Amino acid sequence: MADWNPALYTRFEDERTRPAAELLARVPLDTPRLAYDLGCGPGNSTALIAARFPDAEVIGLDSSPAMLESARARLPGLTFAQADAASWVPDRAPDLIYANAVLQWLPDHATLLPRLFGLLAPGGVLAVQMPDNLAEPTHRLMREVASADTWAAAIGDPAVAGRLGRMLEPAGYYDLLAPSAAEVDVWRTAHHHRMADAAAIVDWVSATGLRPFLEPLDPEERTGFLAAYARAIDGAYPCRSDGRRLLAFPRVFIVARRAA
């Protein structure tokens, strides 16, 4: 895919950072020496890690040059490097691998998560948060609009673009990690984000889940797709009593600690 757009991503930074903070609050570490923020994006999650663990070496990793540039501008005192989470191997075993809203983009979780867990130092923690919203109207409607004849040839299989089949049930992640972990904490929750209108919901997903649907389209096709999708979103998320829309956003959280 084309590079990410940090400005569009950070338009909803408060909402995106809320689950990152909740994940970090459940990390059972006191004084880690080395922490990696895997898929650090523009550095909002990296800043949380550095604030909680001021004596740790905190390194942000991302595959996007644009996101890394934004993160370095935000946190010039920290180290950021380009890396692919699917194949990354650290030079030293870290005490914390923190992956907020990144692993859902990658396939084969049955291999990926145990591999990342195995990279930890003794007593280290793997902390993961992944959006689990592929059945929500935002993502179901992406696939429905993409299946229309107007865009189907350019986009291809909507299930592939929509990353269907990549996520496991929460219990599946527990079963992956529990045999080799000292403890595993898994939970699923849904935030209900207060959005100004349907257009704001479209803007939100345009920075993330909608990207694989838009990128194969030429400018005219993209305009038509977004208009059709916006109409569908307007019908799926009715106005609440204050005129706003509520965007339900389920997420899966995993915190697994290695034996000391």
The other form holds:
There are 2 protein chains.
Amino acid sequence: MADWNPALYTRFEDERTRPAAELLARVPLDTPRLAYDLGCGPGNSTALIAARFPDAEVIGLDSSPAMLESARARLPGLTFAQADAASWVPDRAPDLIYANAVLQWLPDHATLLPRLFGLLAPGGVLAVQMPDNLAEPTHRLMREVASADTWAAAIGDPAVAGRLGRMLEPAGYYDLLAPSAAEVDVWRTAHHHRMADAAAIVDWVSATGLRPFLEPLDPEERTGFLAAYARAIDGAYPCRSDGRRLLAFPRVFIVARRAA
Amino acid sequence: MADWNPALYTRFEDERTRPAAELLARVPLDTPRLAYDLGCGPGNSTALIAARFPDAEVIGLDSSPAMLESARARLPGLTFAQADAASWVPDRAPDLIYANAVLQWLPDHATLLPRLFGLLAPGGVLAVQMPDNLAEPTHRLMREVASADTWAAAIGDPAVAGRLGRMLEPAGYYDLLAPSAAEVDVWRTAHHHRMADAAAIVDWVSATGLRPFLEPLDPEERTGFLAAYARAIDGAYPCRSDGRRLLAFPRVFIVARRAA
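For comparison with the form predicted on its own, produce the structure of the form predicted together with a further copy of the same chain.
Below, the chain from earlier opens the complete complex, with every other chain and molecule after it.
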């Protein structure tokens, strides 16, 4: 897949930073020494971690060079490095592994989450937030539009492009971590984001979930796909009483602490 | 209905206070002068409001004399008064009307919420949290057990005891308030509370949602009803990997601000 677009991603930065802050607020640590921000993106979550834990060594990791460049420009005092969360192993055992809106891109959560949890120092915390929106109209309609003859050959199986079958139920994440954790807190929140119009919803997902659908298309196909998708979104998200649209965006949060 | 039981209600105080704190954290006010805590119960939420806004006049209201007595004993420095949120009208326009886990007991939200919002001073905030768990196994099974011949005569229509049909979709609350508000924030969160066993889940709802089902029964019927309900709960909430049960508890949050 081509590299990420930090400018498009940060267009909805307030909305994207809110769950990052809510996840961090639930981390039961006072003075971690070493904290990793997995999938740090343009550094918005890394900045939050550094502000809450000013004495910690905070390191942001991402697989995207463009995102890392954007993060370094924004936070020149912090360390950023390229890494793939699926295989990453830290030099020293961290007190906090924080993974906001990244693990949903990776397969095999039943192995991945216990592996990350096992990397922690005693008393350490794994904090994870993942969008859980594959059943929402935004994502269902990507798959529906992609299954039309016009684009099916280029995009392939919409279930693959749409990353179906990776996410577990919230209780499934509890089951994975509870036997080896001192404490596991799991919750699922759907924020209802107020969007100016249907096009804003298309822009939002263009920076993330829509990328695997758009990448294989040539520019002309892309325009056609986006037009068909925008029509579908317009129908699925009706105008509210003030003329705006509400984008319900469910997310799963997991905070697991190792025994000290 | 008989009066509430503050001791039973506060048995799960940590879990019940968490949504109260999360609601308060989203209130976009710095120095409100007058704040009302509608349905203050034993005062756990009133204490949070007073701690966040130490210069505000904070008044707790509840319809239950037992809850008010418990709140006064806990917070002797604050004012508590008996009132029914459905008809309450303040002397002066408040800057904050905070209603945590109370409006779900009242009918006609389409009238009630705009009425409360209309009572605010300019720039004021209405902050509401309501359990949205009537479709959860806890509440579905209350209605199922109540429909058995043994108890149907005493309890009557389970849909009435179960308060079906009062809650709107989250977007419905947005629609009610958005046209007259400067800002409306709506979200829905399901915490997954870790419970020791099925009996703990029964205890939890015994203090709240189960009350209209238990009140009409004589002591012997109550014992039988609770036994049948406990069996149903035991089946609906399987043991997790650590032997505990997870109680998914969805709640709707609404924060609406008037233009200054």
